[in-house]
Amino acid sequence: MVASWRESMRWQHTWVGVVLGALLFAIFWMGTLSVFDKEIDRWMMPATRLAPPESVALQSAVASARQVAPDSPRWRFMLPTSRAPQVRLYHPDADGRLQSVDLDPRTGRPLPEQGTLAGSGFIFPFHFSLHLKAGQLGYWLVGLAGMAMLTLLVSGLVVHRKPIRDLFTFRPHKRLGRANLDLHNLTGVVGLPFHFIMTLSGLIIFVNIYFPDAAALAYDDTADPQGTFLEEGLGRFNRPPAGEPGSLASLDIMLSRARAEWSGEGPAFIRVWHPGDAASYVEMRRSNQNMVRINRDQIYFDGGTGEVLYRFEAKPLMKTQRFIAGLHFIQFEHWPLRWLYFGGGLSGCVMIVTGFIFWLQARRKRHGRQGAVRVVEGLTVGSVTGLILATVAFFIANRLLPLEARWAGYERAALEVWVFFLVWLGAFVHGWLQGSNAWRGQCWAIAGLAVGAVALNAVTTGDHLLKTLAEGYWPVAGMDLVLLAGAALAAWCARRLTQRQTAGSGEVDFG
């Protein structure tokens, strides 16, 4: 019975394993990445290389948005953190789709439109919805691997048995397919309790998506259950607009009540809905800056006399939620931790590498290079240097394309968006021409596009390492140094698949 156990664990470890693995290894990637998004931000978009602001111009944000967005529905104003020094307003244009431009916090008018997507834009979203926008494919796909990859991390441990044991092995002058079975397990274990919390808890997230109907019962006595739910559990204020033009009072005397309320600390956003409309009104959500939990602490404020109109914090267990998410999300202030969580996520992405590795190597012995060794072969390489190639690729149109650039009716971010899915697709098809020895070419071309990134951002905005290091600019200068570290990662990679001539190996190589 145990052995069958263990046989039927191992079945669906390798085969779960094999037929995900690369839709895993692209959620894990940007979501690596999305730890540093801000930073990426700051890199990708010269003009919001600025000092954290004392304070910010509100009114004439405000002004701008009458500017910008005179006839939108609502105005939502991201405020300025320590990572995020612009004001950001989000408002729908006439088609209902979100646009967003970025405020000079001390001014108060638009900074110079940047044309990217850039991190918090492109690679966050890509983690969680691949941004495949049919229905909510993406999302329902990253679920399905995130539950995969639950039971993956469980069957493994069945699978390897001896997990005390693995923790302290790692022969990496032994051959290859030895020292990668240990990368594998070292990595699988150490990081076991990182990756099963985090997987868990991105599921947790979008708990609301994955289980729609959890409320059918609860509330079967409500018209729209989950929408009740909702609104009950997470706070919803509603007003319709009057339809009659009105004034919007100081929302500086809003911030200050809100400040008062929730113990001197700010709004994360403030929304003002239905501007101009007699009827309006503020929203503002607590900042996620001092505590995990993304909250959901909300007051609502007259948009016209300032009176508050409604204030929710969420019940306990929905708190719980919320730190949960908060554990995924960090948004709080921590650097060690999130230097930790980057390299959290890096060991997640060489588990997953490694196993494919270790497949390969095993069919590679019995079957030689037909057949489905080779397909997996191809969409290995594809996967994983291939999206890291990709990936790059994007950092270098960024800093290559001009701010005006335009080709076939795309604006510029889409172009680079363009950029990036013609350089993975290329990727995978010169991984199945090519097949083991495709890992060599683009760990070559990793190593030279990620040193090309480091000096175009010193050509193109003049803030070149020396100078980013010596004024302490972290954002930039640690993106750059990442850069040149996953470079020389990169290379070293390429010269030892050179010297032995085999399969690759499944070091770290990121850009």
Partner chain sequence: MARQWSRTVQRVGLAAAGGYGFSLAAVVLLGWLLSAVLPRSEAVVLAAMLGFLVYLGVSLWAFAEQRLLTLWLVLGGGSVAAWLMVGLAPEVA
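Take the protein just shown as the form predicted in complex with its partner chain and give its structure as the form predicted on its own.
So it's only the chain below, everything else dropped.
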């Protein structure tokens, strides 16, 4: 019975990994990059390569907001941090779509438009939504992948009965198939706690989407269960506009009062509701730069007088949920832990791709290149090296497209995204046409484009690697160094695959 149960776990581990492995790799890859989303922003948005300011010109920022969005029902100012040194102004346009403008924190004046979604606008949301908005389809697919990942982790422990041995077994000089399986087991065992916590916390973060009726069950005695939940759980204060003109008191004074009430901790953002109206009010939400928990503590001020209207502090249950969210998104300041997250994410990517390769090699020996093997092989190439290639192409497009670029009604930011998806689609086609030979070609392409991205950054901005290293500007220097390291690794993989093809019968063999 034990043997049959273990065999069923092996079957489940194999086929869930094959069916959802491509989706899991995309989520892990984008999640890994999201650990440094703000640093990717600095690389892709040269105008925001600023030193963190000691103070912020809030009144000048308000003046810029009045010029940029005079009729907007609200302004939100994201205050600068050491990782994002600019002030970012968000406001809805006439159609209700959210727009953003970066402001110089010292002068409050708008910075040149950068025309890119960059890391925090494209890579970070891709990690949890896949940019599939219809019916929240992306969230549901990520949730499905998260549940599958939990089952893969559990079944993997059952299949590999000696995890301690796997922890100390890696034979890189053995044949590639054996080294590949060792690496799959090693990354699975070493990264198991990280992978489990990240997967489970990701599901908990979006519990409202996956269990939309939870609020109705908890607040079935109220007329508006969802509204009551949001008010008690997340904090919610509002009052309608008066319809009469009004002035806005000093935000600096309100900011000082908020800091005093939060033991010197400043807000993450300031939101002005109904600006220019007599009933305007100002919302400040506490920063989480020095704590794991994504804070929901809020203070609301009367816009005209600056008097406190409402205070909110999350209840213990919501604090727990916010702690789990903060643990997942790691937006707090802790550089050693941030690099550990990056390494943990990469280990998950390696675990997924080595599992794919092991399945392909086992089936190729048994069934040749027919049917499912060919399909999965093309899917694997496109979803692994293809996705990495598309990401680097995204960076290349950012450095090549002029700021005023526009084509077929699409502005520059959308064109960068189109480059990403078109290159990704082309990588799938290449994988299906070339089979296992596509690995080598796409690895060489990744190496070439990654070096090209570093060169283009130097040429188009003047911030070459020697300069950024000498100045200690690590967001850009770090991005260039990671690109060069990735290029070296891709070139090494391409060379090794070439050597194996030369030694074999002409086709890359992972055995």
